[in-house]
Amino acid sequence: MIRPLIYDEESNILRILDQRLLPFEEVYVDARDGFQVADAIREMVLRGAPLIAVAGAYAILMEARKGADIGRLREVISALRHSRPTAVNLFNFLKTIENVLHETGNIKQRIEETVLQFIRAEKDLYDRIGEYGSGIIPPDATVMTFCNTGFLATIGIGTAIGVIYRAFQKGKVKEVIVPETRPYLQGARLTVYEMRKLGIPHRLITDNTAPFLMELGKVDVVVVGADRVVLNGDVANKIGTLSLALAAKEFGVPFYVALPTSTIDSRSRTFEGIRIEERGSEEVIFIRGNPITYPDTPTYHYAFDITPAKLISGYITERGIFRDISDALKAL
């Protein structure tokens, strides 16, 4: 597996790979300090809610190496916090973090111990999540995901591909079927990449296709990421998760969400206040630079939308599946 971050001690730079230039190109690009990693989140270099934690915590292992002061550190939790408003794990380490700096002794030394610490545990996470989740996956089955949710998503084997990918292990899957992933195209551009990495059978339909697969009972299960989950279950993901949640449930497809405990909202019941992130127009109208459209016309371009806990048929975490998230926050 190709590595999406790649921090290199010796020269404390951390090397990111461009995520929008594949699947054609891989070519990393160098992160100097923590403002150059929030531009590379907020820019789409990197993404995926467990990978834009992880780079967060890379800056600030930067920072503190090159000796920022406090003052300097806040100002980088600042840019990281404004790089991307919705992913909830970001947000969770950086509370970690700011909790740190009120510390009192060795500053640098307590950031270095919480950032390795963390960035150890989301590496022990993702084989978990795939081990609990390939028991949810039938013998023989066609399995939906979305969105991308592998080994770009995360620093692991992933999310949902990591369930997917333990399910084929296991010769439990026939077939991932890939929507596309409109406007940004993860799907299409780095699903599909990841499943020819993988060796995993897929097929690629457009995002208005995979209601009617469910009608034609061409799908057996849907397993898809989170972004942000608040504790009265409803999940916040990349837009268009609503869609095919409806359509599972109009056509009797269970239909589950793979995340790591980190991507639970433990200080929110409901999404009431929390910003869902709107990107710019140019995303819509243009693919790869070229126009689809009149380049003035008028967009919504709401990056990710909210699917109510009650289309949700199970939470796969590291520490198991459960019907109510609550549950996963309580377990040990």
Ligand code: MRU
The other form holds:
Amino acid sequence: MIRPLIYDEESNILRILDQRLLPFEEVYVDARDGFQVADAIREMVLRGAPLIAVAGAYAILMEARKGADIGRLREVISALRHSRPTAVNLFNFLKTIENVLHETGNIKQRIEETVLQFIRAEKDLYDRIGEYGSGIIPPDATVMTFCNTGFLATIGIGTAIGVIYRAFQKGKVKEVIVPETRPYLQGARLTVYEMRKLGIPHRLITDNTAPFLMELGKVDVVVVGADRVVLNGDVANKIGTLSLALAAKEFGVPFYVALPTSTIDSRSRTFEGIRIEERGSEEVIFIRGNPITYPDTPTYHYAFDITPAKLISGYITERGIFRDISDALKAL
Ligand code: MRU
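With the form predicted on its own done, generate the form predicted in complex with this ligand in the same format.
Every component of the complex follows; first up is the chain already shown.
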């Protein structure tokens, strides 16, 4: 299986699969220091909340191995913090690293240990999410997902796609409905690519088709990922998730969110004061370099929306499935 990140121990370089070129080209770009990783995150060379955090972890590891002093490490941490504002996994990881910087003793060694432990734990998580989540998929199911949440967005089989893949292995999935996910087209470009690689039957739809399919009774369950879940259970995920959740509620379709607990923002009860990323107009106006309207048209381009907890049937985590997200934090 192609990997979105390859860390080369010998050269201390992080090779990043350039997701902007998928599904047509599989090209890696090299990041040689922490700042280059931050640039790659901002420019969407890689994306997906859990993968962004792992890339940040490698950024810190590379810097520690280059002998960066505390001042430089703090600059790299700041660059990473300013890469993309909404997904919380990277922020949670950087907080842990900042705590290490306050320790006494061999800081370089402690950073290495912390990073490697984080990456090891990340590798194990997704099979557990998949196993728990596969239980909520009914037999012969048509499952709708959103954006991209699989092996391109994590260093495992993925969150929502981890659930779908495990259920598929158990013979429960008839078809996956993949909304294209305008404007960046993670569904059309990346999830379709993953479905092909995994051999899962799938069908691509334009985003505005999703509610009608639910009204027609053609969707059994919706499973999506998350970029940040706050303690009241509200979920920030790719823009368009909210419309799926509203439609699912209206038409009685169960709506689940799959996430590692590192996607929980345990410091925030609500989304008040949390920045929802707004990206440039060019991503709305151009598709693969081709304008679809006048290039100077004003746009809105929120990268994420917020789905209220009341629309969510349950949270599928590596610790089990919960109705209330704060129970996931207590369940250790
Ligand atoms: O803008 P992106 O592509 O980084 O957004 C990704 C998503 O919204 C995913 O649904 C989310 O990160 C969950 S990934 C396992």
